[in-house]
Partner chain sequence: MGNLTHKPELNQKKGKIGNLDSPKNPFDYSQREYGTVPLDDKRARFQWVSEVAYKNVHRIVSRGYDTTEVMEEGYGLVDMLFIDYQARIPTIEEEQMLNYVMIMALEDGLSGPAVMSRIVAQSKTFLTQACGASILAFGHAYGAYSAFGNRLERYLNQAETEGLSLAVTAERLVEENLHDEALGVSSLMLKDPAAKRMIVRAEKLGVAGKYVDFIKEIAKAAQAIIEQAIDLDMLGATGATMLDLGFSPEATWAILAVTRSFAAGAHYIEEIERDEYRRTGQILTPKDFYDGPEDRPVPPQKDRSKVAKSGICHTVEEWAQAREERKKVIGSGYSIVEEIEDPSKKSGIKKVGKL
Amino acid sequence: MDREPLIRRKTAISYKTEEKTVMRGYDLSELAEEGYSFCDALFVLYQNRIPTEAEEKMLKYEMGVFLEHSMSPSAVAAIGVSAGRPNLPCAVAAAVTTFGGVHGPGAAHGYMLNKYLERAKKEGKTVDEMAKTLVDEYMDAGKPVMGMGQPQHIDSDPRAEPIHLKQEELELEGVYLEFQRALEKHFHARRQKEGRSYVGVNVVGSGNTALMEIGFSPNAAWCLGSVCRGFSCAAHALFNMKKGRAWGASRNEPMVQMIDLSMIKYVGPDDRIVPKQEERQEAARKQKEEGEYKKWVI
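That sequence in the form predicted on its own, only its own chain, can you share it?
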């Protein structure tokens, strides 16, 4: 039988035969047999290289710190979706898709650092000078500086500074950490000058800095964080499936559930009479004329 494929596709990631799975040229089983860790394999997968011991320790530390964060948009998504009792992967997938511009391991912080470091080279500015430029440009425009601030850790994200310190301890500091430290310095100085409250660096600001320092691109860092937190989201969904009540609205639980009706406060238009079809045109004209409907448009 002719089994020539109709469409040939190329990949530089892996291949497999009946005897082995090869990732970036390494037999995956041999990597495991030689004692290389999951984090080592991630370097091979994303960067096509075996990391130094310090680099592997840095990734292991960052992923360990980022694994779980209790109630956050991703965990809430996992719990909310699992309340409908779909297949477990549906809840995990929904949770991971919450990672974006303001939650989780987004790539925006990394792209921001790369953009301004490239500008520093072109404009002949020092890292410190360009960090101040970044802060001033973002704050003058009223835009949030990526990597700063965490709504549940008002004083400071307890995960962030230890990541910086671990990077320094492992002697992995480079231009990214230098830039991030300078950014934080100028950010704090600007807010203090304006009489505004202290806002510390968050785990994305420190974690992405470390990941980029050891060679991961902003998008790769985003992937690593999403998969890492995915384990936690799966645990939240599984716990809710095993221990929680479907629908998340039972009145028989000692604590008010996620979508209990008592939690909802309606602030929309008052109850009103549905017009008869023969009154429809006049009702529609009157609503447009009065214009009150505009404040409810979304």
Second form
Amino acid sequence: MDREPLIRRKTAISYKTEEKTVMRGYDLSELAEEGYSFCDALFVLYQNRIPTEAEEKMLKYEMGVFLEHSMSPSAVAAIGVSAGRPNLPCAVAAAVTTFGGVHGPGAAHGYMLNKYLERAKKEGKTVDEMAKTLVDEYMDAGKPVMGMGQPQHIDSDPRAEPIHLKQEELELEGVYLEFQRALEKHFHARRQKEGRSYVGVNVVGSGNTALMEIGFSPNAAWCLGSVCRGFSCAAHALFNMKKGRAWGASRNEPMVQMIDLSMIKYVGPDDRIVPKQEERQEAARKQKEEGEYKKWVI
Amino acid sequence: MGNLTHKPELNQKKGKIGNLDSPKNPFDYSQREYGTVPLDDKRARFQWVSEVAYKNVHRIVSRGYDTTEVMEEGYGLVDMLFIDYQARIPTIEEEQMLNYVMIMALEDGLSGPAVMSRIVAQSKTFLTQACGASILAFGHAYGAYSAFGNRLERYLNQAETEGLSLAVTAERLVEENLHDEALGVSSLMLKDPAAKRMIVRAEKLGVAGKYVDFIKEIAKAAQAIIEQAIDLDMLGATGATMLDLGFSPEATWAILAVTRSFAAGAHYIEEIERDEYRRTGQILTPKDFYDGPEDRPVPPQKDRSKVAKSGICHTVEEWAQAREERKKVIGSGYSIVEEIEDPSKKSGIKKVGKL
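Could you please show the structure of the form predicted together with its partner chain, as a counterpart to the form predicted on its own just displayed?
Time for the whole complex; same chain goes first.
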């Protein structure tokens, strides 16, 4: 049996021999035997350290509350992919890859906080002053402030404030929570001043703040969140694979299915005749000259 | 509303189009309607149906439990997996065991998932793209928890219906699946006690059950008929433990693939931190790696009819002969046979492998 490495790389993360698998110097088996939790192991993986009990509790809370979110882009992707009945990992991979610039943008939020904290240090401003600068700069530019607002939980995200409170209860307040709280204060004040409706902090705003506070980098925190959601998306895909209809278009189901023909609404160019090949060049040139097609280009 | 319409004027203007008016067609293509299908108001409108979870503006509820309340009560990530997949709160011992399993599943060095993540990272992508790719590395050989678990369930069902002992059933399973990558017993863990320690821990916590008993019998049966040294491997130990914790083979597959993806994120980060992005066309493949046809001139188009070979086989004999010839073209796919079926109820590929 060939046990050669698939690629040759120097790595500081782990090694595996016939005798053991070692991550950041710890034998995984020893780590598990000693009674550490999976969340403890994530600190070892990303930060090369055993966390305090409070930090472990914070991570356990944050990931637990983020894991399930019913129908979000990630679950919809998993269910959509599962309709074709591929192997389950395909649906899970699709779910995880929905996390980008809008859905759960944990890294973007983290980089934003780091960037403005750096500026606070450089410009000699307080955290509160820099949070106001951030809010003003983002809102003046018409850019969404990362971590604020949720399209479904329009009153306030049920996970968000409880995460802040848990962070405080566990006495894990640091510069990130101070900054995030100040950001929220100035954000609310500005929206109120402009006569705009209340928009609460979302789970990225609070959850990512907690993850950054307990030492995770923006990308590491993003990984914890987006991959964690993969657990529940797999459950949604599995439910549909085991108890739902493949393809999602059956006319025999009592409810109209996800991709029933009647679910298609078309708003593109009118029905038209395919030009004969002998007319092709003329038709193609005419289309380019008229330029009508440009409004459909995506 | 949809606009399903007949447009005879549009159809009349078209005239003959390719083979669409062939009498062999079981339809008259020129009479087909244009437009989208009207909304179906005879059936209930589409909704996302779920037994797993729902949410409203103010709550997220999984299997009846408000997830924020679950966390506030002191439960955590691992408990949520039992709730999502099994609609129940685990015992403390079960929660401890799943933590143990997930720690063991978190890292595996530079194996498939980490490599997938690193290769995607080289292309300058989002981290999530690399993590997703790592999950795709879980199949029916590497991370074969679905194939393994479904097989155990199938043979245990046979034992029940036929009144067989675990030992006899294990012997049957081994005889019929000896060389399968998902047996759960192999030469991989002869020097590493991790697999056996996991079983000991499951027994100590009182969560080991019929699946752990069965994999131990499978190991004994395999050892009795194979000359080389073999023993329980991580697939066998982890798969059996997860089944005894109540997770289905597919749930096990998903949970452990996602668990590994957390480490894939670290590999993505390290790849970027320590190495460089790869550009289109940057990577070379040395000729030393190549063992295909010798370099040869491309025939001019005027000679095409002289050098071209038809791939059409007119008889079964011709087809069989051509198939054998095509097996010699490595990369053609002719040496592989798979039975791809709906994986909803069991492992997707019933039989995979070389001829």
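Numbering follows the first chain given and starts at 1. We call the rigid core whatever largest set of C-alpha positions still superposes within 1.5 Å between the two forms. Computed from a predicted structure; not experimentally measured.
Enquirer: Classify Ser262 as shifted (yes) or not shifted (no) between the two forms, where shifted means its C-alpha moves by 2 Å or more with the rigid core superposed.
Expert: Superposed on the core, Ser262 moves its C-alpha 2 Å or more between the two forms.
Enquirer: Rigid core fitted, then: does Lys276 show a CA shift of 2 angstroms or greater between the two forms?
Expert: Yes, the C-alpha moves 2 Å or more.
Enquirer: How many angstrom apart are the two C-alpha positions of Tyr293 between the two forms, if you fit on the rigid core?
Expert: That residue's C-alpha is offset by 3.7 Å.
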